[in-house]
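Only one chain is shown below, in structure tokens, and it's the form predicted alone.
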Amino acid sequence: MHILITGGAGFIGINLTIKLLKQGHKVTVLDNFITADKNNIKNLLREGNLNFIESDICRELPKEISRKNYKQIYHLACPTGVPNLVKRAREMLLTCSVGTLNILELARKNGSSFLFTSSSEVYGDPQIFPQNESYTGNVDSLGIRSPYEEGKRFAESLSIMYHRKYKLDTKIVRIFNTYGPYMNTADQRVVPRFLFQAIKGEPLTIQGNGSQKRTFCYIDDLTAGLIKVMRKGKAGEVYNIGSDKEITIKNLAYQILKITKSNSKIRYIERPGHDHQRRLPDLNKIKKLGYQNKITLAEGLKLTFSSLN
């Protein structure tokens, strides 16, 4: 089967990358590297199976890439990042609108599968939990992580449209925090941010009194359950997908102390304002699909760490 991967390059690309190549299917990869490392996808050039073109979404499509027949596309690409809430909010509104619609309609042309990586972001700050996927949130249009919340809800409502207007098969996934190897550390996600400081011996900088809580998925999970609601999610549905076991950010940052032998110290800093204080993905949708989480927070933070030695 021939499958088009957009944003392939980057955490979650790479990884999903992999696992279909090692199930036998013939992959494209489109990234423009805006915050992908080249070095990603670099070694995993050599395999036949894997064709790579460095082009950006929201520009005409390259002809090798319209004139291709893909079964499924994952479109992924978006800039992704704390740091780039500001630096790239345009790239990531243009890229949830104007660059999803150019790759919905290649998928309306080609008949293709479609499937779209939303975010947990478009819960917004949440008042319930833990979210299931009717909840339409809590979500500040204003604020400054809009650029990613709202693009990521527009991107959405082309992916239901697509499907409603033109019966193409579309299914949006809303993933939840997400970890592993190929984690870029420029981006100050708390695991690679965390298992670089005890590596180097710096202090783990903890945002506010570290209480508030989050849920970790091995990255290889996420990629298992991406693969599942490709080929068994309904059409124009949503599924949630993560892990609905909390920690504390002070108890990850003690685990991860513990697992790299660090005597690196705790240091807390002030915690910014747009910070939620807590999302738990309500997992039963997914579940029925057959979805579980086989990678505990404790053995995959041991991958995690393995992979960066």
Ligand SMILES: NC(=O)c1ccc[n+]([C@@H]2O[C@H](COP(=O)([O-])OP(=O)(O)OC[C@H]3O[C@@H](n4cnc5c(N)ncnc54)[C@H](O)[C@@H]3O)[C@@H](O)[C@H]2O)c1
Second form
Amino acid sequence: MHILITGGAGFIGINLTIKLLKQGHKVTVLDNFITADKNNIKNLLREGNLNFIESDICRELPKEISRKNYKQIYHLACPTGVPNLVKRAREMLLTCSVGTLNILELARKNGSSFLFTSSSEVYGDPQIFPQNESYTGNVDSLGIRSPYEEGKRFAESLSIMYHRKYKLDTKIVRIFNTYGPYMNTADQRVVPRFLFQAIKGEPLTIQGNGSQKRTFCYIDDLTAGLIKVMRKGKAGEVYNIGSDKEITIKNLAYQILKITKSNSKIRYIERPGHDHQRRLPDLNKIKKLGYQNKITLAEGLKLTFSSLN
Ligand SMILES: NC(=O)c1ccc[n+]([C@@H]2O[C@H](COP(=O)([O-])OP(=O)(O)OC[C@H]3O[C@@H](n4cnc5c(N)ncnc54)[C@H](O)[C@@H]3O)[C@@H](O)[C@H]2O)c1
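Which structure goes with the form predicted in complex with this ligand, now that we have seen the form predicted alone?
Once more the chain from above appears, this time first in line as the rest of the complex follows.
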């Protein structure tokens, strides 16, 4: 089957591409490298069934993209990372709006199944725990995080409109924190930041007192879930995906010190005002499709650490 992955050179995209290639599919990756490391895809290009096109989805799509018959489109493209909430705010909003519209049109013309990777950020700073898919969230449309949060909410709305109006086979997944090999260290996500600090013997920097809780899903579980939703999910539906096992940031730091056998210290630094205290997915809906997390946090951190050596 021929599959298109937008944003396929990024962290989740590369891992998904590898999995789909292993399953025998032909994959085309479309990416403009705004938050990706070029080396990831370069190393994969020896694979015969992989085609890469460098392009910005906000612009007119290249003819070589438009003419193909993709059975499935995984739409992952979006600038990510906390520092980019300000630096790349314009690109986030445009990619979620204009870019998503371009990819939805491509899916409509091709009759492709379309999966959009939304985010737990659509729940903002939630008031209800755990969050299930019908929770409408607590989002500040003007806040620092709004280019990402509102961008994703708008893209969800566009995707659902294409299902309602054009009967497009559209699925939405709301991804909670995910980690694993090929993460970009430049975006300051907590797992790669702690790992690199531990490896270099630098202090692990905890924002605030470290009591804030997070959940972490290993990338293999996530990509398996994306494929499951694409194949078995119901058109027009949204699914949470991630892990529902919570850990405080302080405990995560200690676990990483143990796994890396590092002598690094812990340093407490100022916490950004827009950082949320806690988010927790209700996974009942996706579990009905047969989704389950197989990799524990300890196993996943070990796998991620060994991928860096
Ligand atoms: N990793 C997570 O924990 C997580 C959590 C929630 C949601 N998501 C979503 O999953 C998707 C993939 O995330 P990721 O962690 O791999 O991030 P990533 O930044 O590594 O990957 C995103 C990719 O999209 C590309 N891109 C951005 N704008 C583009 C444009 N206009 N045209 C073409 N390519 C463009 C980037 O260059 C990058 O390769 C994103 O949509 C992200 O919002 C990820």
